[in-house]
Each structure stands twice: as C-alpha cells, then as structure tokens.
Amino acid sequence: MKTLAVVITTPPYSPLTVTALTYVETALIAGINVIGVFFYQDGAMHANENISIASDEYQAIAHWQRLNQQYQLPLHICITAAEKRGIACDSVDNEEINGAFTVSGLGELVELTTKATRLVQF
C-alpha cells in the first residue's frame, strides 16, 4: 500500500501551504494513506494559537484542523522550530499551540520517514 508523509517548512501564510494542502487532500481524497504531517522551521507557526490571519487570507490552519478532522489526519509540529518561533510548548496544556497538532521531536519525523514509501516537503 502506498504510503505518504509530508513536511511543511512554510508559514501558514505563504502561497506554498496552499499547494501542500491541495496536494495532501487530493492523496487523502485519492485513497492514499497519508501517515502524517511533520511540521519544521516556519511550518511550526501553523499550530500557533494565537496567530492571527486576516479575514480575506487563505485560512491554512483551518483547513489543517478540517483534514485533521476529517481524515484523523496526525498533524505533528517541532518542538524546537516552534520555541524558536517563540511559542511555547512547555506548558502542562500547551495553551499556545492549536489542539489539532502534536508536539513532537525530531524522531517523530524519522519514524514518518521510515514508515512512509514517499516523502514530500513543501
């Protein structure tokens, strides 16, 4: 069975996200199991919780949680990128970040890479 994993190094506001949504329903859509997302460096800022995009952007981190939803699609954001990005994720309830994603490490992307017959990032 084909598997996908996928890494998102851009911010939610980037036109680039736009494509790796699309890309990631259309493989859902298309009967691809898609073993989960990894989200590093800028891609970390899509589990933000208190990012805030304008009403008339392309609301990326919705859609996310709708795929999330939707599909029980693993969303997994960095530890590290995100800290760096100043959202903290050492909380008890991880306040900060958007409950639709797993703080995860480094590993949890080398298991993704493992498991996965392809891997795409955007």
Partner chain sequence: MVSSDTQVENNLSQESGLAIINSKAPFSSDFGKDALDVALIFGSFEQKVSLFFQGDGVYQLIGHQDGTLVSIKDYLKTFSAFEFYDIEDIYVCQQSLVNRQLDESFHIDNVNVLASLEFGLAINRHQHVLRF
Given for the second form:
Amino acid sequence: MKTLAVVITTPPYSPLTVTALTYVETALIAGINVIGVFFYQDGAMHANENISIASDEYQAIAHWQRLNQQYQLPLHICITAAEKRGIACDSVDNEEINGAFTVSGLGELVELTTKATRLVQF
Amino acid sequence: MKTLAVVITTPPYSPLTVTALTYVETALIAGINVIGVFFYQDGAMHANENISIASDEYQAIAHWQRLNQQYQLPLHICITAAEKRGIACDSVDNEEINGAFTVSGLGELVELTTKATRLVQF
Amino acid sequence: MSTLHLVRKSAFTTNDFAQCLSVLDQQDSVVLMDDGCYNLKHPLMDSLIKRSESTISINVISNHAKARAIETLAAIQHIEMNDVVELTFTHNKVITWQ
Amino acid sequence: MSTLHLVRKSAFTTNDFAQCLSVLDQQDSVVLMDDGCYNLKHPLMDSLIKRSESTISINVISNHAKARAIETLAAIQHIEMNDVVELTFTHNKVITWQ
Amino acid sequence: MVSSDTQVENNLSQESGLAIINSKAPFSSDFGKDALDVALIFGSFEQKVSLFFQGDGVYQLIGHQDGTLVSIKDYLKTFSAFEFYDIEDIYVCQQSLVNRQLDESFHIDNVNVLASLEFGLAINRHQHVLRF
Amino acid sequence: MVSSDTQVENNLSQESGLAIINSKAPFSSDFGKDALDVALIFGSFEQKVSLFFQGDGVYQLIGHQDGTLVSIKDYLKTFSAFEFYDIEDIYVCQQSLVNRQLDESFHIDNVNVLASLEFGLAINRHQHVLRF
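Other form of same protein, the form predicted in complex with the partner chain, not the form predicted on its own:
Below: every chain and molecule of the assembly, starting with the one above.
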C-alpha cells in the first residue's frame, strides 16, 4: 500500500502553496493513501481562521478544507509554530482555529514519518 | 532637522527584527526624529496580539511597545498585509490588535516617505 | 536507492540547485517546478545535461514553465503533476530543494 | 549623491550582494550586517576591496561579525549601530539588500 | 553667489521621489505584488515613483507569461495601468537579462534597458529606495 | 533463495530513519531552530535521525559563536544534547566548508566531514529527508 505524508512550510498566501495543494489533490485522485499533512513553520498560518485573502485570489485554506471533507484528509497544525504566529491554541473550542485543522505537536510528524512510505516537503 | 522613517518587513519571530529594533532605538537615543515605523509584508504580524514567543527569546513586540511609549514612536501596521496574515482589523475596539500599533493603509507610507529625510527598510 | 529531487528555486538567485547537483546520484531524477523552471537557462543546466546523458532523468512541469514563458530544451521531459506523484513512488525518497 | 548600502544576506546563498556591487558608486559606503558579515570571506569581497582602494568605505557591524565568529579583514572598518545611524545621514540615501 | 548655470545643474541633480527595486520572480512570492501596490499608491498620491527590475525581478517584465496556468491571479496585467498613474520611469538591468538569456521584449511599453552603471545612476536620482 | 551474503548486503543498504539537511545560517532565521526541534523529537521517540549541514548550514557547526551578542537565544548550545538523544550521525559537506574558508573545528564532537559524493551517499542511507 502506497502511503504518503506531506509537510507544508509555506503560508496560505504564498503562490508556492498552490503547487503543494495541487500535488496532494493529484495524489488523492490517483488513489494514494495520504495519511496526513503536517503544517510546520509558516505553514502553520493555514489554521488561522481570521485570514482574509482577496476573493479573486487563490483560496488555499478553502481548498485544504475541501480536501479534508472530501477525502477525510488529516490536517495537522504544529502548535509551537502556530502560537509563534499569533494563533491562540489554548482554548478547547477555539474560534480562531479553522475546524478542518487539528492542533498537534511535533510528535505527530514522527508518527506520520514512521508510517508513511514517502514523505514529501513543500 | 533629521527625520527618519523606517519600513519593517520581517516578522516578530525573525532574528533580523532584532537588528531593525536596535537601529531604531539607537536613532531615538541619538535624538533623531523618527517620524514613524511602517510594518509591511510579514512585518504586519507584529500587531497580532495573540503572538506568543517563548519567554527566554527576544520579545520584539514588547520592545516596540516600549519604544512607542517611551518616545511616542508611531507604529503603523499595513491593513492589507495584516488581514492577509490573519489579524482581524474590522472592529473598532479590536482585542486582536496590539494597542501600540495603528492600523493604517499604504497611504501612510506615502506620507512618511514624503516627510522623511531618510527612509530605511529592514 | 534512487532519489527524486524537487527543485523549486531559481539558481540565478539562490544556491539550492547547486547543492542539489552536488549530491545527485546516477539513478536519480530531477523535477524542475515553480521558480526551478528558470534553471533551464542556467549554466548549471548544461553540465547537468552532459552528465544526464548517462542515466539521470530531467523533467519540468509543463504548466510551471509555460506560466513563466520559458522555452524548454529537447533534453528535458515535460511532465504533469500526476507524473510527479508517480515519480514519488518509483523513487525511494524525495528531497525538496526550496 | 552617495548611497549607504546595508548588506544583510550571505553571498554564498543569494545574489543580493552581487546586485549591490553592480550598482555601487565611488562615493558610496557598504555596511555588512546580519548574514552579510559572511561576505567578508566571499570572493566578491576581494574585488570590492581592490575597487575600494579608491573611495568606497566598507564597514562591518562588530557584534554581528563577532556573534558569527567571523575573523575580519584589515581593510574593513569595525562599526557599531550608532555609526550606522550616523552614516544614514552622512549619505544621501539608504538601500537595504535583503 | 551661485551662477544660474550651477543652479540648473543642481536642479538636474536634485534627487526626488521613490525608487522601487524589484528583485524577485513573479509567481513564487508576493513581493512583486507588494511592490506594485506601493508603486500604485504613490502614483495615486501624485508622488514620483520609478520602477527598477534587477536579478530575477526582470522576469516580471517578460512577455507571454500566464499566471492563471498555476492558479495565480496575474498581477502583471496591472502593469499596463502605469501610464494612468503617471508611472513612466521603468528601468531594467541589461546584465540581468543577458544572464538569463532573455530578449528585450516586454509585456509593457517604454521599458528602459540600462547597463549596470546607468542602472545604478538612475536609482541615484531618487531620494528614497525600497527593494522587494 | 537468498544467500546470507546478499542478506547482509540488503541489511547494510536498508534505508531507514530521517535525514535532516540544514542549509541556513544560524542567526538570521528560525530554520536551524525548527530543524533542531524536529531532530530532538525524533530522538526522544527513539527514531533514527541524522543531521546534515550543507551550504550556509555549515555555519551552525562553527565554534566560538555567540548569539547573545545579537540578542538571540543561542539554540546552538542545545547541539551538545545530541548524544543524550542518541543522535550520533552528524555530517558536514566539506566543499561547503572550503568555499567559506572554514576550518574543520566545530563546537560539538564527532562531526563527520564528507566530500560531496559521500555526503550524498550518506543522505541516501535514510528513508525520508527534510531540508531546512
């Protein structure tokens, strides 16, 4: 069974994130088992519920949400990276964190890396 | 009269911001009239009230606040850059925006640039 | 033990591509994507193509090159994202140079 | 019409320093700061020092070099941040290469 | 006493306005768009602003690009509004074009191709400089 | 049927664990610290992790640095904890050192200086690679 884990380090407003998203969606369509996406460094900004990108620009966060719903794709946000970037991760039912994302520690990256046949970083 | 305007493009968790802060504080101590600091691009993240940096690391935001209080240094945050980075700028009495910062448009950068003898970017 | 190298940076601006080339092995493949597409016109590409006459496969994502109006070279394979996904699993590992 | 050039990037990684040098004028000054301090050991520095025997002043922020354990060269002025502030006003403008 | 000749020379050498140096390629970061936003706001406030393209920044000027192929809103199209904003001074570094094997054919008119020396001198004619 | 010799060879060539390539200088971004955090967590979960230093990343290993001079918490000191976390495979690219006129003297012990070919082969012995 081909399993894939992906690490995202670019923020939602970076054009480079489009490439990462296209790659992940293409893998899902091809039937690859994407066991999880881990958002690290500036990638953690994806979980910020307040991010507002001009409506005529690429809506990376909405696309990740779509993949999460359509394919039950797990989206893990690194808590340390998120807090450093102004996403309050302390409350249980946090309004600031986009519901499609799970707040995780780096241990989740170990988990994904150990399980995945391939690890790809963007 | 020597007047100085400064543009900050690096986020509060970047070590490069230490250099910018040291420069601005040194200018203030030297009696230079720093007419304003404009936070653009990732610099806009400075106004995010939720940012939490480990207590043993450099607290850039607290230092900017200090300069703002001690020298009445105007700190302008670019609204477009801030919204893109998840800082909600819409409400009047916004709890998410650090009180030391003023939400401004790029017009403020024009104003500062026109008035300043020198413009320095960090 | 082949490696898939995803090159995302312009060699005209940073040295990431040079670092990639320094560890490139004979069975490896290179995919130029994002600003990595600009490397098609970089002097480092000539030396890579000469080396690749052996076994290294060099690819570029068509849309990424076309978006940037970059003419491509005959020695380079044009691929799409589904090919990148396939290459991910036909190689033993992936290194992203960004 | 002199310019103060603040160089903050390593020339071993990016081409910002090379771009700076390409527009450098005879009356200009250069300040190496942050990772720009690494450029003291870069081949581009030799050519700059040769040129600077004329009038270009080359400076490095002491603490920034010391933090990085970089030995400096005799041809280079060691300065502090208050010197940078002063240079800001003794030159007509500032360009930051970052 | 200053002679009128010297005065003319002083006026010519007067540094004014903002020079924006673009150093990044268009489709991998927001830098080009961020620089454009600054240029347009200066234009709309009727402040002098000139654009310089150097290094990978020259890729912002090349013709036949299409950001939509990579799902990017193509801000380069807005370059055609420069005339409307009275942004008339657009300079590109010749050496950067040569290094990248690029022709001097651009998607906007009136781009001045300058050798490094002249490129630097053109920047020097401005009072302030920002680089993106 | 597989001979025991071939089995030994297969075991030797078995790719396992994570290789982390460090490519950034220590005091201008969080990349080195972010890579270190990943390395330590792999170590604490008793997963094999090796560290590679290439390009400006080699500056992370150089002795006599002092981040406190630029008000930066010196995460390089934590490198001395590698042994405690059973992180024993540390490789540095010789060519990167030579280019930067750096001696092979580091602030931690047991750093393996490798020529480019061997450096690449050492990376290849891992199943996964991250680069910071």
